[in-house]
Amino acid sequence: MGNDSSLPSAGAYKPLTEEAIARICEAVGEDACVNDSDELRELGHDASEFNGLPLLVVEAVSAHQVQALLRLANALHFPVTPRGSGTGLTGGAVPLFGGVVLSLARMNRILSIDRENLITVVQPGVINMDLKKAVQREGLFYPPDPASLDTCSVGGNAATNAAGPSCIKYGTTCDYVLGLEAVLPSGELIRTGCRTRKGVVGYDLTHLLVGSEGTLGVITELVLRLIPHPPAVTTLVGLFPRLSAAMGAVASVLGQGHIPCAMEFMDRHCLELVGDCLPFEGVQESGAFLLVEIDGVPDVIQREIEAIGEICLECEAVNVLLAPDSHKRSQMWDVRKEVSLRVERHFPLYIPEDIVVPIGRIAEFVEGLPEMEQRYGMKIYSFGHAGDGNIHLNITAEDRRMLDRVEEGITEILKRVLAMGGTISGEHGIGMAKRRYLPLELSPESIRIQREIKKVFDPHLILNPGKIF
């Protein structure tokens, strides 16, 4: 796999001389284009533990310096990294042969809101919940959130698919974009897709992009689907002396026909770290929290929380507590993230994975993990969205000097997912990060016809090389 054309290494491309610089500022313009020290290398890394260091920052706010930017991309053979805001956890958006980062942050506007035709456009740079807010006053409601949303980009949320709690009901990112706007490697705008509910004229180039991780082409527009805003939303808390239980319930409500905006669940380790933050009490001793939110007409809902709060009592659950105000919720969510930047904080190595295994497995995923924890001398955190099976895993050591060890680990844990009919990546994707354990879950011609298709979009390879391959 190393000898492959599609993977470059550090000498397949040409310096970025002073000449060339010029040129991209002067193709680009002086105001685009940031070489300081500093904001390089604060530019060179996202929010994963990879970092790089690009020659030169252009901050587009235009699909024509793209274009101009690409375009001498090809000519001079220099490598090109698209970047949202730096949010992602794989290292998709790190320069890895230098380069160019080419930064999408300032196109940040909301172009239109279409009540008539439930759609928005926007660029890429808008972050999710300014959209989120924005439609809201329109009556209308954008559904994606990841747990990033304050400050993670829609384009980025585009370029990962990414998805977060109310996929159970509402699906991921892809299931929103209608069409996009989008430079090729080669410099060329294309626009896909449709405004429109339907469309099935040729392939899917608007599907094929979404989820590529900025590697066939950079997305400078997108026309997104809206839907009405749910006029109300409640929250329930289950706490259960075990995991296995609280997946007991919900096997249980989703088999009894409910399908609420989010099911999230955090195991007896999370509980230990951050249960202090719970408003209640019992949270540390429990063996497992369950998060179970609603929304729809108040009346309905209303009703329709007490019968899952009733369902969670039947599967053992030792106290349930309902949180229909909205700071109690904002509360509970916010303890929910609180669980990564503790982890992060207490531990000299942390290794984040998101993989997703059947709902009638994560129990039995999960209690498999202690072994795994003893045998590799590892401590993990899970949690994650129960009503799809997309599990969290906060991988931790004592020690970076166990990281060999630990990653030993992770190979045999993402072994077991894939044999439990799972997936090794729910939402953060390849980039950097998990391209090595790709061969796991892919046939070898898979990933031929997968390079090839990037072969036919960017055959000079600059645009995110060494990213998924």
Given for the second form:
There are 2 protein chains.
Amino acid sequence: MGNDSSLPSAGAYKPLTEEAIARICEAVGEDACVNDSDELRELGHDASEFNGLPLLVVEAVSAHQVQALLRLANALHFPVTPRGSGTGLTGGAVPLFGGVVLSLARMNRILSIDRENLITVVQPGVINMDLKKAVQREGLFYPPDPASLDTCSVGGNAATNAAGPSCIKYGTTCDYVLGLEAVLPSGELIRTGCRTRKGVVGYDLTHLLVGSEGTLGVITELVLRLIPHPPAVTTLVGLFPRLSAAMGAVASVLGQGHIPCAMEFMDRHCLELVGDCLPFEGVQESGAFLLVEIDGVPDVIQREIEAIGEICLECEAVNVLLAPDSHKRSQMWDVRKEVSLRVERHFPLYIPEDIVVPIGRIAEFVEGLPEMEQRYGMKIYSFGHAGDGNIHLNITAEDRRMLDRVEEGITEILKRVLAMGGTISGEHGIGMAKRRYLPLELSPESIRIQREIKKVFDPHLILNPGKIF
Amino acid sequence: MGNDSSLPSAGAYKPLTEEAIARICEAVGEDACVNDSDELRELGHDASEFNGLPLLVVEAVSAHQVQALLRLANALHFPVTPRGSGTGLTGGAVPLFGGVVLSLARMNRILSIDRENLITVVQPGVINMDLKKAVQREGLFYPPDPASLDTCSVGGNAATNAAGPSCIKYGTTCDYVLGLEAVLPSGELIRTGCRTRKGVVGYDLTHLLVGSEGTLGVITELVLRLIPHPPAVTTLVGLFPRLSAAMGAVASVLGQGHIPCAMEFMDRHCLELVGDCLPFEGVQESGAFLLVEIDGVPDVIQREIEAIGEICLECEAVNVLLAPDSHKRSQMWDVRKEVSLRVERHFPLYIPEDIVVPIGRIAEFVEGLPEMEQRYGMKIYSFGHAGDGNIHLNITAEDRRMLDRVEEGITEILKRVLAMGGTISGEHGIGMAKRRYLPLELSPESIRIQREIKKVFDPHLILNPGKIF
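Form predicted together with a further copy of the same chain, following the form predicted alone:
Complete assembly follows, chain above in first position.
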């Protein structure tokens, strides 16, 4: 992207003075201010490798406090980095230029669950799983399911347009956000969208804010769409000799009109690493693992899962397990997290990537990785969402000094992704981690328009500076 | 909204000179230029009451021509009004300030249908129904179904975020647009979004363009998401003594976890008007009509439609007809169009409105209309999408001279809609028809941000001026 004088650089913000800190604390209330050095350090990073150090953390409990803080930031030109639960993987919540971290974690109330109109109104700090459980008690379902759903917040999910395995059937967070209340960098509060499924009044500011990674406004309330909770769910797992065989099964399942609520795969490297955790025979010798979940009416999904089992066998599956008990099922879901943990433990250099290729090219893409591994001295553990083409590449090397070479390799991989008609981030976002790769996917005209939109919302570039662009 | 010197007024654009017309024709090619006066008149209106008269129509067959035209418009400051099939109901495609109408109707090719990856790439002029038929031949389904689906274009659908009865289960056009190619008012061509279900790279320009009513860019290509075609569909119709009873049935159906692909209602006035067209007993004496469609696996939807029939009877339905034959079914769908036709024929003053209230308040809203009818001398025929709260109010009066009073009444109705948590346009958009009401729903801050976004895309305000704001 080169330099652009209109975007902030390291020296763009003066350090926050004692006087400014005093004014902030007066504006938002002492109770909301945290300046204990341990906590500042703790809230200076997310789940990525990036770190920053805020001079102050404001833990808001109301939109008024958010407004007061941003009004001051806009007047005094200090950076504010909004933060949900800090589970992001791209440094989106890291205060790159110090300043203030604005935590929304204490705004964690579910304000209403409206069964008749199938909506819920929530504050941004509500934990995804807490919302899922609360609406399930009303017979309702909130589908978005990022891997961190036990700890991530719905506000952070909206800010990053997070998604997970269920995307193939249910879509991503943006498909469930009907409307927002947000504070703009000016301190003005706006409401976007509506509380109904349809609404076409003016430009779609809701979807512009969703996925903007906290750079355009701070979400202080969300109106979310709910659906009836599916009555039942069932699972199948299969082992295949090669990834291409597993992907053949995926194509057949979709081609025959089934719409599973998850189709997850792991490659050979992952199976070597964590095969011992899977309650299966012959795992470590297999070339690919596939997990398919289907939800709906019990007798229908029973028929469907059996049909899917047949498809897997026709596609050379060497072992198929239908409808495992819930203990085995949760073991199989947990095993994916184990990949990341073991990879992190084994390798001094570990970079998680999050790309998407068209479903029909997953096998071709993953089977092309060994050549890249060899050329750039990496080892790549691939797993992901076969049903939507979203692959998590766990890129590793034996030595941190290989970083430059590995980054060259990543650039090559991302170019290959784009050449296949894919995208360089499926659900983690850009944050700090992928800024450098943005021009691979977006044209200069697109980036220019987006930067100008940023300036419309945030003329003084005080909100989450240094992210995306 | 008052005046704003930054937005165009009637005198803002000089008439297109002979020389400018010659330059346009040279740039886009003579074949693309239409200046026959009958055709200019014909392409100066849409399906609304509004009219305009362009000095030239450009019928583009390529994005290059669109770029050439907009580059000239941006340099010479003449207005360009993009146009799909002209089926819009709010004047969105009417050339308010003359200038050039840019028709996309000839860019009507389906470029690819990718069965494996569940996407199709199309030009904007493809007719909605043609796309539906083409993908159905591949076993696939493109759900968005505005009432004009036999004649409306998918580009126009995207520009207005059009939707129809199936929204309750399948969402609106924006839920199916994965990516766009669009020409900006500068003449620059950008690609937004991606070809995959997931993608979070930069701001969501796709959703910003969708629903922007041709004011931010001209869509020249769309990447649309497809789903497997549902194997079967079945229908139920019910007559109820009162609308509140019908809406009680709607609430019970949704509350018991059914997700129909249509739940359409008509009120008492509509039944008086077109009851003779319905293949039913006792229609004209009834208070409300409900049509429910459900799609999916045959035996499951059979069970579901029977359960829904039971629910209707428990909710006081006086007559329920399960799974009518396809002839009767299409008669019942057609009857709604008949309402608009007869209303238009009977009444010298006819204004179609398109509002949304929360599903649970439809009955309360519609049953409050007689008081408004009386107060403002109107008669209102209501029908619409009970499953998503979107109601089409066919507002009529016996005398055109009552327009001012009727418009006062409409303002009152829209205020009531908003007080109930609804929105003033569900699927028709703002265009020219609802500009005056925009500040009822959007705050000054929201309108300011939207106008500034407009200026980022279109600094000389050449693209579809006078719409939305």
